[in-house]
Amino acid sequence: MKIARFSRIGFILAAAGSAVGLGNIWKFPYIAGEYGGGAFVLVYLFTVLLIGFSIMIAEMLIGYLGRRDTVTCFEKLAPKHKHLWKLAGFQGLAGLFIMIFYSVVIGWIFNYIVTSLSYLPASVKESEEIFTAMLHTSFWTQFFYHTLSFIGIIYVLHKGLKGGIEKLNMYLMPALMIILAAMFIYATTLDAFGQAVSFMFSPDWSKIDADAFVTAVGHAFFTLSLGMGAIMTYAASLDKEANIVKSAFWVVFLDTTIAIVAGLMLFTFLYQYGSGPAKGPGLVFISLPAAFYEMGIIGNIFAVLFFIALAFAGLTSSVSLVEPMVQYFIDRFGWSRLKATVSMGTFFWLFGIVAILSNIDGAKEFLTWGGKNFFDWVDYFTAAVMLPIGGFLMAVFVGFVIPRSEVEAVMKPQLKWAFQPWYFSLRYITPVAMFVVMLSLMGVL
């Protein structure tokens, strides 16, 4: 079955939309805050360039050469043991599992867009009480917005690559960048902007340890949408004359730039109106709304704009998380796009309800084991096991399984002198790094 083709700019925006998600605007700033700012930013940039960029090229190459769904790509390109290598293509399941909690978090964002129109908490304490009450007692609110997220994602996916995914990213990605740029420009006018720059770019190496490096590699994988088949599925639609390296560069550049801009903006607001660089996942949902309150009426405007931007980032990533398995059922079983889309969407919608219940008082006790509830276990399993395995398999597949002559034929004209360092990194550095990350996140190391 022939896969629809993206336009060149459509592919870059779709791939960037996949990469630019909640990890950039929600997760990166609070992780940077936990590890002292500047030092972690430098470590993160190093891992993105050495490992993330390397794997992104490899993942694009597999899709570019395979031209089909992830399972078929591995099966088609493996010279031998095809029945085993096709199993590597099921890394697309990682995206579907991530959507179980990702859709719920997007629902939280929708809720905050609505409430921020008229109300912001006057203190961090009040903000924490509001968020905690929503998380532990407001099942129907979370259910409603989770369902709204599900409907929006399914609608876009059933329209296909050109009519749905490309069109979504052609509108939302520029809108996201305009909103963040406007808020960033305002942040530069505040006295605290210098403090934010210092925090983000002045290294405090005392905060850096082995755990920081592991976190940086893991986050680079998560935020670049690697190891889950999304980039591979999109790359299958690349035109034969496309330049993989340039496409990968623009995706990494946009992804990293938005993460840095978001971090500078958020820390400026927190220094100016809050108590400094808040730490932990509560930065966006607890600390930031209280900081927006201190701005007065402009705070409501900025809060709404910020959560809209966050929703845009989440939605563009969401469609890429589901698309690999949608394409798999279309290619391998001849399903219609509507049937495949609704089936995959129903999966994450139903288990998303379980994820909501695992935080609700009276139900969470039955959905908690080993110190984690269902929501946390899905997050942990995808980050600690599925994504590192996906990255490891792609590095090994391109580095050792696909004949070097085939890899060179496509990549050497594009990478030129950098081909050998990239190929060496893919074979000997990246697989080891991914294996260490997996063992560390699993608590073995």
Ligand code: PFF
The other form holds:
Amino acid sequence: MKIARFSRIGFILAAAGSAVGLGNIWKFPYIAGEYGGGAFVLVYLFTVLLIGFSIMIAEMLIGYLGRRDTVTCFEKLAPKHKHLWKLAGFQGLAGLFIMIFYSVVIGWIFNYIVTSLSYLPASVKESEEIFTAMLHTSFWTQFFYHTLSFIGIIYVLHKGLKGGIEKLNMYLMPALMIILAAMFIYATTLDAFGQAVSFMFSPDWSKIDADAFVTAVGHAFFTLSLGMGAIMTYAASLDKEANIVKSAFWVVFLDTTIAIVAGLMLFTFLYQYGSGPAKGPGLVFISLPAAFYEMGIIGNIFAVLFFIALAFAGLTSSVSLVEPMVQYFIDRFGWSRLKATVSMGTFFWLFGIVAILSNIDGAKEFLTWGGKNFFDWVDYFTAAVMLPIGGFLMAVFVGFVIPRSEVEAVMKPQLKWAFQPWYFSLRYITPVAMFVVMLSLMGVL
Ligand code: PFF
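Given the form predicted alone above, I would also like to look at the protein as it appears in the form predicted together with the named molecule.
Now the full complex is given, and it begins with the chain already shown.
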């Protein structure tokens, strides 16, 4: 079978496209806000460097050595216990589960692109009413845009790795960066920029407790797309000469820079024109549109551009969330790409409809258990359970299961003196950290 390979820049952009998503532009600013800014940002940066970067390299290495879908990668690299380890490959399912709510949120963003063209809410109160009306009563609007997102994603995926995924990222990633850079430059000219900088970088350590620490670790995973086989699946199509460490560095660098740039920009707008930073998940859909309104006509342009950038970020991540299971059915069952894409897409499309319904008045009562609706349960289950398990398994797999000589043969020439600290961190620091995070997020600790 002839396997398509990414070009080198194509791989970096695709992996960065996976990493840079709703997590960076929507989630990072509001959780940074909730935990008081500076100190949280520093903990997050520290986690990204110490844990995220080393698992990124490990996950790329598994794909690079395995060269196939995630299940086959684990099987091939652990011949003695392949029936056990192949289960780890089913982490790819987490991507499909995440897509259940991710696609719905992309649908909201599409809706916001269209409505911001002609209208922005004049106050936070009005903005909140608009958002909650969409969430709780507009089933068909959400259904329509969720379906549009589903069609776009399967269209790109059915075009394959080079003609679909690589091409999408080659266009959307630079476009996303240009839009954010332009808005960021504008933000630097505003008085409130200094306030945003000090909010994000002057640490208030009193706000950092175990909970903040755990959130930072969990977010580092989510934002870097780790633990689910997305990066692994892409790395399986990396050319043999590629440098894993350099690629991982670029992905981590772009992901972190974009999160910080987006955070600074949003906080500047919110300080200058809006109601300040700590606004929770509604930051982008509620507080921000009202701040754009205060900017006048440039606010309309910015609103549309901002939501376009957010949609781009979401779409490039989405393809990476679905691709692992698509690849699995192609590799293991000989399905055509079209069949695999449409089937996987149909899965998240159908459950996405349930996710929409779980917010709709009249239906949500039937789709809520234990204080969380279906939408929130999927989010919680993937982030609190599947993701840390994936990270834990990958670290242990590279640290203890793949023979050290094989790991060394590829990684030592690239990491040089850093090989030993990396390997040590994979074996002893990361698995323990992941375990603690998982227990805390599940509420056990
Ligand atoms: N990294 C993406 C974000 O920050 O939104 C989300 C994501 C994509 C998580 C792909 C996991 C993944 F495999």
